[in-house]
Amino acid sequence: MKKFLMILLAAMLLLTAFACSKSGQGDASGSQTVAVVVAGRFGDRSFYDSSKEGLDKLVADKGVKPITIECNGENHDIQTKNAAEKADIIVLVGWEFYNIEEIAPDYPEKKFIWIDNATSAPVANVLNITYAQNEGSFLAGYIAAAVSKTGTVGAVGGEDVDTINDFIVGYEQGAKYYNDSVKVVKNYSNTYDDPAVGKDCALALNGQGADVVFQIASACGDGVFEAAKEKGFYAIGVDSDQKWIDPEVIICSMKKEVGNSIYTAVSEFLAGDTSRLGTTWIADMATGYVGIGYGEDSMTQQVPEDVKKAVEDLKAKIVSGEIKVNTTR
C-alpha cells in the first residue's frame, strides 16, 4: 500500500511540475524584461508619463523587469539598439522611431511595439500602437467652442507633424460642429519639453482672441496652464487626464490611453498571444482608449452639464460611423 501511494505521488508531483512548465510558457511575466524608451523625457504629465505608468503596473501585477530610457530627443537609432540588447519586449514612444523597420529586422527574436506611429510595411516583430485622437479632439473642439465667450478657440501644437495636426483637424471640426462662426486658431512651439516656450505661444493665441487653448505640446503644456492662469482663459490637457494639475484653469482633456495600450498588448505577448505582431493596432474611441476626462467630480467643473450630455451623444455618433471626424492619417 505504501508503495502504491509512493507512486501516485509523484506521479502527481511530475503532472504539476508539466502543468507549471506550460503555464510558464503561456505567461512568463516574471523572466521578461520590458523596456520603455520615449524620444523626449519622462515628467511631462502627460503622453510620455502616460506610457511610464503602464510599465509601472505591468511591474505590479505581472512582475516584468523595468528598464526605462530617454532619448532627450536625439539618438533614437542608439537607444532602440541599445534597449534590444537588454530586454525581451521593446516599447518605443513617439512618432520619431520611424527606423524601427530597419532595426526590428536585427533582432528577431525581440518583440517591438512602436507608439504613435506605424511602419510602411508590416514588420513580423512590430506592433504598431495608432490613436485616434482626432475623434477625441473632435470632442475637446466642441468643449471649448460651447464653454467660449469670445467666439475664438485655440491650440498649441508640439510641431507641424501629421500626429499633431490629427489633433488639430479633429479639434477645429469639433469647435465648428458646434457653431460654423467660431473661429480656431494654432501656432506650433517646436519644442516638447520648453514651458516657457508653450507659454508664449499660449499668450499669443489670447492675444488673437482665444479663450479656451488646447495644449498638444507635451511639457510645453505647463506653460500653457500657467498662461491661462495668468490671463485668466482655460486649458485643455491633452493625453492623461491633466486636470488635477490645475483645476481652475484647465476645464477637461483629450485622453489618449497610451499607458492601457502599452499595458493590454504587452499583457497579450506575456501569455503568448502574439497574433497582434506585424499589425497596426488603432486604439480609438469605440474601444475606449481615446476619450475625455473631467477630473474628479470634487474638483471645480467648469463644462455645463447640458455640453457633457452632448459630448456622450457625439461620442456614440462618432462610434456608430454617423459623424466621420477629419485626419491627417
Second form
Amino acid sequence: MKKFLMILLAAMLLLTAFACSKSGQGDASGSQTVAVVVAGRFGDRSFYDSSKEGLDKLVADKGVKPITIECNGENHDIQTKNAAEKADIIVLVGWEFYNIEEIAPDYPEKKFIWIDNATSAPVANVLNITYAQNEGSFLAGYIAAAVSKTGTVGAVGGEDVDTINDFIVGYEQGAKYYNDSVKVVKNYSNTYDDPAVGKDCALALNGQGADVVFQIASACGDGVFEAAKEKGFYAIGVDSDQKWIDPEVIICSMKKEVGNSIYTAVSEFLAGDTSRLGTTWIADMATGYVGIGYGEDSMTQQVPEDVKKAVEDLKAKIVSGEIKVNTTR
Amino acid sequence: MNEFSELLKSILSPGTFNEMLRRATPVAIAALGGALTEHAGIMNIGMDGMILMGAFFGVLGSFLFSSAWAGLAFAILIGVLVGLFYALFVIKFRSDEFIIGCALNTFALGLTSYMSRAIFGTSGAKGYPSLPDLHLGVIGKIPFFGGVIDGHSLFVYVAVLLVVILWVFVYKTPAGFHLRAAGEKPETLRTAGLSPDRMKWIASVLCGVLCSIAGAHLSLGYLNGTFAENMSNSRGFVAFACVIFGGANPIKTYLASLMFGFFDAIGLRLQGTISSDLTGIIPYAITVIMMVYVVIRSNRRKKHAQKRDPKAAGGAA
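For comparison with the form predicted on its own, provide the form predicted in complex with its partner chain.
Next comes the full complex, this chain leading.
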C-alpha cells in the first residue's frame, strides 16, 4: 500500500512538472492566446454563443490560440485566474465577474476585457465593454407595442439585476413611446438554464394579456418561444438574431453584437493598439453594436414595413440624441 | 386597494392552478420513484441526475427514431440502466448512497452536456417529435375547472394514474409489503425467506424508470422536444423534499409536489408586488418549514410509541 502511494505521488509530481513546462513554452511560438471565460455555459443561442462566434472568427482571421472556459454559474474568480495563467488576452463574458478589480492587478502583463459590466474605477489592464441594450430594447418595445393587438406587451427577465433591468426600462419606454396607454408586464425566471420555467413565465404574462413577449433570459428563452408557439402569440429574441430558431413566432430580435465587439477589441490589441485599456467602451447604437434584427428576408415577416421604417427614424433620433433612453446604469 | 384586488384576481385565476399542475408534474413523477426507494430504505438524492438523463435520452431517442414514443421508450430503457447502475453501487457494493447520489448527479450533467454538444452542437436540441397534449372536450368547457385541467401534456394525466397505481402497489399488494419491510425491518424479510436486497434492486430500477419518465415529460412533453443543458434545474431535490414530507406515501407525496407547484405559480404572480429575489426563495423557505414539521412529527410519534411500549421503542432506537 505504501509503495503504491509513493508511486502515485511520484507520478503526480512528474505530471505537474510536465504541465508547468508546457505552459512556459506557450508564448514562444509568437501567436497570442485568447481565453473566453463565460459566466454561464454555451448553448444559449444568444449572449454566450455570440462571444464564441467572435472567438472563432479571431481564430480564423488572426490565427490566435483559443481557450474557452464555462463557469456554469460558479467559481468565477478561480476560472478568471486559470485563464490568466494560460492566456495573453482574457475575455470575461458576463456581469458576474466583478472581482476582476482585485484579480487583474495581479497579472499586470495580461490584458483583460470584461463584457457587460464595468469596474467601479478604471483598472490599468482592463477594458470594460458595456452595451447600450436600453437603446436596442427601446426599439424592441416600440415594435412590440406596434404589433400587439391587446395593447399589453410582456418581458421575461433572467434575474432582477441592473443589466437585465436595463433592457426592461428601455423596452417599457419604447412601448410607451408608441402609445402611452400600452401596458407593460414583466416577470423574472430567476434561472438562465431552465426552459420549462421560461415557458411558465411567458404563459403567466400571456395570462395577463400580453401578446408579444420579449425574452431576456438566455436558455430560458427557448421556453418563451415554445409558449408563444403553443398559445399563438409573438416573441422577441435577444442578443443574437434569434429569428431562425422559430421564424413563425419570433418577430424580431434585439441584437447586441457581443461577438463583433470582442473581435474588434482583440484585433486592436493584436495590432498593438492598447489605448482602450483602462477605459469603458459603451458599444451603442451609434457605433452599430446594438440594433434590431429581422432575420432573413425569406422568413415570414410579422413586422409591417411602415413600422420598420418608423424604427429606422427612431434609430436616427436615438443616435442624434433627440430621444434619450432611460437606463439603470 | 385596487392593485391588491387585481393581484388576488390573478392569483385565483385558472392560470395559477393550471401552472401548479404543470410545474408539479415532473417533480411528482420523480418523487413517486423516490417514494419507492425511500420505502426500500435507500436515501436517494440521485434523482436529479436521473431526471436529466431521461430528459436527454428522451430527446435523443425522438431524434434518432423520429418518434416521441420511441424517445419515451429509449428514456425508460436508460432509466432501467441508471437504476441498475445505482443499485449496483448502493446495494451490491454497499457504497454510501449519499455519495453515489452526488456522483450520479455530476455524471449525468457531464454526460448529457457532452453528448448534447457532440450530437446537436452547442445550441442544444429543439423541435423534435413530441408527446401529444390532451384536450378533454366537454370537460374543458366547464368554467374555471376546465381551464385548470384541460390541454396539458399527456403525462400530467398519467401522473395521477401513477399515483393511484403506486399507492395500491405499496399498500395493498404483497410485493409492496415486502418492499416496505426491506426498508423498515429487513431481518423480518430474511426470516420469511425473502431477500431484502432483491426488493431494493426493484425499487431502485423503478425509481430510475419513473425519474426518466419525469425527464422525458419535461423535454418531450412540456417543451415539445427541447433539451437544454442542466434543464432538470434541481427538480430532483425538490422531489426528494416531497418524498420526505409526504412520508413516502404516493398520494401525500403527490400533494406535496402540488404544493410546491402552487407556490412556484403564485411566486411568479407576486413578483410585481414583492422583489423577485424573495419570490424565488419561496420553494426553499417552504422546504425548511416542511422539514421542521417533519422533525416535530417524527419526534411526537417516537414519544407516542414510547408511551405505548417503552421496551420496543427503546429496542428500535
